[in-house]
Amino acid sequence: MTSVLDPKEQAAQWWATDIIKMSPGVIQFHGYPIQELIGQLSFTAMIWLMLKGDVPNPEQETLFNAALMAGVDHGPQAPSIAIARMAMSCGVGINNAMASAANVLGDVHGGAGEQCLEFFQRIQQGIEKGLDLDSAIQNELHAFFASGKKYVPGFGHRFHPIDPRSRPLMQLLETAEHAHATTGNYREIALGVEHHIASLKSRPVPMNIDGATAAIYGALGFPAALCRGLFVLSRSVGILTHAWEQNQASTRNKGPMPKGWLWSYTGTPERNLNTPEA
């Protein structure tokens, strides 16, 4: 016979969570009282605690912090940043501007890290099944390009011949590996993919920040689906900063092009409503 919960217990089970315990005078995150965390735990470590349920060791925190910090901004040419600034010039609140910007961080703008880690994880699975590194990489690259795709997410950059963020991140990943703070073969996989793409393309296609952070998040044990959320969290710092700077300016209703510039019209030439078409 099925027992029926009383209404109060039913309500308590409605949003049951492992994350937070809260009652009058009590706030605990994964069992840690907030008063013990304040002043002891960094914001980066708090993000880790919330997502993973425990506190990172120093090497993990350093690496995680670097990955989050490196992606905070890429200037107003990035659509999300431009949208935040345009929204702010329209007189909305800063939260509206931030939400408008975050809402465009999808598969094309903001999703490469997740896609790259999924790619790396398939290679990692091949290694775990007994393939050597090169064979696992070659198999995935062959399947990737055979599907009609041309650009491996996480490699190449439309602005930077060499992304200045990638190398220091990979160096920190190597340091964390030596400290046994990571899992998997993600650094070797990322560097191996970079090498094999260059061989296939007959030219270097350097790893970008999405490839470097994908390797880091994979090595730190984060699921690929979390990569996009972590990128949004990181880029929100730049979004907030640009929105606030725009708020200090006097420009109103700032559009995507400077005043006086117009778009190219590619439609039907001018015609008269009362003149029959030839």
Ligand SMILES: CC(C)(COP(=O)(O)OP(=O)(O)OC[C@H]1O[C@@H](n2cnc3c(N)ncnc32)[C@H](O)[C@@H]1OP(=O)(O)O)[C@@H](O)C(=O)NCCC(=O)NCCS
Contents of the next structure:
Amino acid sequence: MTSVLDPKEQAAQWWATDIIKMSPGVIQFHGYPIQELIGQLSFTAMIWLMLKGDVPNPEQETLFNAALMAGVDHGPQAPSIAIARMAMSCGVGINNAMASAANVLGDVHGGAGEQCLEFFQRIQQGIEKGLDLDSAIQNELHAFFASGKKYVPGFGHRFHPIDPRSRPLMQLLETAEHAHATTGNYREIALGVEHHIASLKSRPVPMNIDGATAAIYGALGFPAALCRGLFVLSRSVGILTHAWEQNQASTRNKGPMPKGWLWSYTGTPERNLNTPEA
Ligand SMILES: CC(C)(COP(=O)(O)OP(=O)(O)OC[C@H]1O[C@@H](n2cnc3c(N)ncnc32)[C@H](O)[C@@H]1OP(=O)(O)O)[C@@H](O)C(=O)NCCC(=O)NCCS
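What's the form predicted in complex with this ligand like, now that we've got the form predicted on its own?
Every chain and every other molecule in the complex is listed next, the one we just looked at coming first.
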């Protein structure tokens, strides 16, 4: 027999959620009243509570905070930042500028962390099935290159021969590991992959921020798909700041290149509508 819910109960179940309880005078996140959280929980710890349903321990919070902090900005060379600034110069609201920027954080720009953690997780699974670290890494690298892919996500950088963000993040990951605040073998996997790529290539291909944050988010137990969301959250700080700076500037309708610089035209040479072509 099918039970028929009354309309109010149907409405209550429509948006049923584990995240927030709210009624007049009551706001609770995963059971914690907001008035207790205010002043006690940092913004970083709040993100953790929202996503994981409980508060981080101090070592987890320090590590999570560092990963979120390290990726806030990479300057207007990054398409998302340039887009935020161009959008702002068109006279849109700051939310439109931020949304335009966040919308281009896709598989190629901003997605490397998610892809890298998926890669690390396959190696972690190999270890859990009994492989030693080197064999688990070699298997995955072999499968990766054999599939025709050339660039392992999370390694190499267009601008930085050594990404200055990676080593301090990995050191913090090591500290958290020693405090038993992490899970898995993500630090040694990340360092091992870096070592194995270097042995296959003509020059080293050091770990970049996406590789380091992927190792951290994996070690903190976040699923790979959340890596991208966390990167968007982090980069939103830079997006907001650049949009705001642009808002204070007098430039209007700012294009991707300075005035007077033009693109190459690669189409049909000039022709005439009334002259038949030979
Ligand atoms: C960012 C990136 C495009 C920079 O590439 P680049 O420094 O211009 O590298 P090049 O294309 O000149 O390649 C130089 C050599 O390094 C190798 N290499 C560079 N990045 C590599 C990577 N991630 N994995 C494996 N090999 C890599 C190339 O295969 C090439 O080797 P070869 O000389 O034997 O052919 C590239 O490293 C990459 O796509 N990385 C993965 C994506 C990523 O993590 N993006 C986030 C960046 S913060």
